[in-house]
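As structure tokens, one chain now follows by itself in the form predicted together with its partner chain.
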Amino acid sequence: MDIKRYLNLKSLLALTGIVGLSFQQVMAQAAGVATDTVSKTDGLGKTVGYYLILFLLICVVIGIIGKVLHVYELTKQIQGKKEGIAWNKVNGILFAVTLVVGLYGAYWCYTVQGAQILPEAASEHGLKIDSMFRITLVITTIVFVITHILLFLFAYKYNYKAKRKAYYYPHNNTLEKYWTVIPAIALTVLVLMGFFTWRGITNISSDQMKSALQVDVTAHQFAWEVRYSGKDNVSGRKNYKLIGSLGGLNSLGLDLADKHNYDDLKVTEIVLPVNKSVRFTLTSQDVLHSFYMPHFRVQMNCVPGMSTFFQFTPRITTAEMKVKTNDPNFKYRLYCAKICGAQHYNMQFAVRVVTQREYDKWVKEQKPIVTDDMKKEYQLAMKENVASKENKIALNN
């Protein structure tokens, strides 16, 4: 029996050797052919072959280790010891090791990668979110650590012994009650906090809505169009059927019959005054997008056919944030967070928070969204319209 196994092992090795060699040759040939035809795939066969052989080698090594273990166990058995390797014990110990290494790994992630997460919230509601974040983090981390200690320690401690019998313990209703009620209480606390924070963020009185700075965002594949509402602080009406009208100038579909449009400003950068409430009105021209500014703890989808809103108050200027994060290149970010097509990963738009004075200066420099050319086109179109209407009336008479 043993001899047979030995032979097996040898032939296995020999076989892989042959396979490996011939494979290399084939690959070399293939590579040779490839150079003649396409230079792009030059050496490709070789790399693929290399990895394949590496893989086969690993398989062989594992196979050999397996055989060695098997032989070892067999000899132990022949010597009259019942069990060769106490696999239950080995696995139990591995769980104990995993517990220690794993907890350390989690700690490492918390500290090293945790240091790379977002800085403190740059908005007022974000502070509330952050404090809830911390409470949730602490609670879940405690549960995570305790349950894993129990799980892996039990696995380590109670591994199989032929002599022992497990403790027949089918149920205990008191325990059951404890671990229903305690999580329920913890979750109730979290729910209540979450609920009121959420309502505080989303449930805004109409006075507050009106007094906030109005900014209107239209998303489309793959860019953002932002307009400020100007002196009247009301964004003018849009109609998607007017997009591309006025000789192609009307990219947002502004309805120029609405006089609120004329003072609206077109911007290439979102600039917000610090400590002033701003209300974003969001929509999309084509597919779903998501207006996501993580530093402010702000996210809301942009939906074609309906307006969505997010109102918040920035509390740290970009300049201050540069100091706080110790990063001279710090910038606030706007991402698109809803899959929207090929360039989803690259919908850029600059965001800046400044002092009120800087803001006032900046806003004066912004151009109206309704350009003189657009106005001219519009008047022309109106005239034609009137003319054709008059024509019709004349005809009807």
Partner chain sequence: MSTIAIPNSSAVHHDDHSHEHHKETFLTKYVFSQDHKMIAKQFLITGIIMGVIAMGLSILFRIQLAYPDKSFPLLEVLLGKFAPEGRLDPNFYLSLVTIHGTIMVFFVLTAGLSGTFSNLLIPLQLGARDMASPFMNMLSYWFFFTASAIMLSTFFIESGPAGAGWTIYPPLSALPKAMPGSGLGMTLWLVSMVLFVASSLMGGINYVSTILNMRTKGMDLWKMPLTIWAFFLTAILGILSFPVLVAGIVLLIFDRSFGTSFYLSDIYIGGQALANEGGSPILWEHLFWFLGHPEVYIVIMPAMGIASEVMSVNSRKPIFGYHAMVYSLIGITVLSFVVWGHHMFVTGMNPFLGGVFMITTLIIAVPSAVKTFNWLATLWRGNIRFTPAMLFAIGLVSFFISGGLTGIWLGNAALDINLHDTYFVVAHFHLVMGSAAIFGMLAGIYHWFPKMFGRMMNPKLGYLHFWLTFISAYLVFFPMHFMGLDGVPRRYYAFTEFESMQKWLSVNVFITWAAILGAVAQVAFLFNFFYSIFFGEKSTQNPWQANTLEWTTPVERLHGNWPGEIPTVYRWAYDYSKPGHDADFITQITPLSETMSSNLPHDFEGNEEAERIQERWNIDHKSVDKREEVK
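Can you now output the form predicted on its own? The one shown was the form predicted together with its partner chain.
Just this one chain is shown here; partners and other molecules are left out.
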């Protein structure tokens, strides 16, 4: 038996030495490759190669530890000892450690990443949406903490022991009622909050629609075309069949037979007066796009062949938000929230919220979307159309 122990111990040490040597070699090779990889990049950890090597290195370390423990178990068996490592106890302890580490990770996410969320909503309806999200987050966090404490502590406290027998607990009507009724009530409250919040955004009276500032937005790959209704506050008609007409000048397909188009304004940025309701009419010329202004809590799809709408009231000017965020370079932005093609990232549009006086001054500086060249092309087309009709009448007579 002594000879067996000696041989077994010797083979264990030899294997450990081989594994240790292999580990050192792998470490050295990985370090060399990682150094070469990192030297070709702007900084450590910014390449896929570095993280791939790191992942493989961790897998190797775990494999080595597993082999060493397996050899240790074999030596115990050779020595005639029935019990090696008490894995049930080890697993129970690991569950308890996981609970502590996991809860700290959740706390870290709340404190560190939670500070990276958007600032307060810059629209009136956004306050309701933020409130709804906060309530949902509080409820789900409470449930998350309680359930995970029970889950991991039970795994630790009731780890397998030979002398302990499991208690069979098949059913409990009272418990079933509690964990059915309570979540049902909580979910009902959350659903109703979401329903009334959404209804408050979309259920707008006709008077509110007409009094709001009218802005027409057309999306296409890969830009936004924005026009403001003029003094009449009515956007002129568009027709997809007219896109590219008037000698290629009519990129939006404006129907110049509709006089409302003549005072509409073409703009290179969206400027909104604070505390003034604005209604966006959205459409797309090609694929599905998404009108997304995160600071205003606004997102609506732009669908080819139909118009969608979103109406809201901005409540914080750009200047005020610069102070609130302590960022002198802060800007509102319009983005596309649908991956619409290779240059999707180009679909950004500047947005400013200003006082009514600043807005009035800005509007006076904007130019009509219908240019003199478009008018000339339209008049020429109308004359040709009239001449064509007269020729047809003459031929018929």
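Numbering follows the first chain given and starts at 1. Rigid core here is just the name for the largest C-alpha set that superposes within 1.5 Å across the two forms. Predicted model, so just to flag it, every value in this text is computed and none were measured.
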Check: Rigid core fitted, is the C-alpha displacement of Thr75 between the two forms 2 Å or more?
Finding: yes
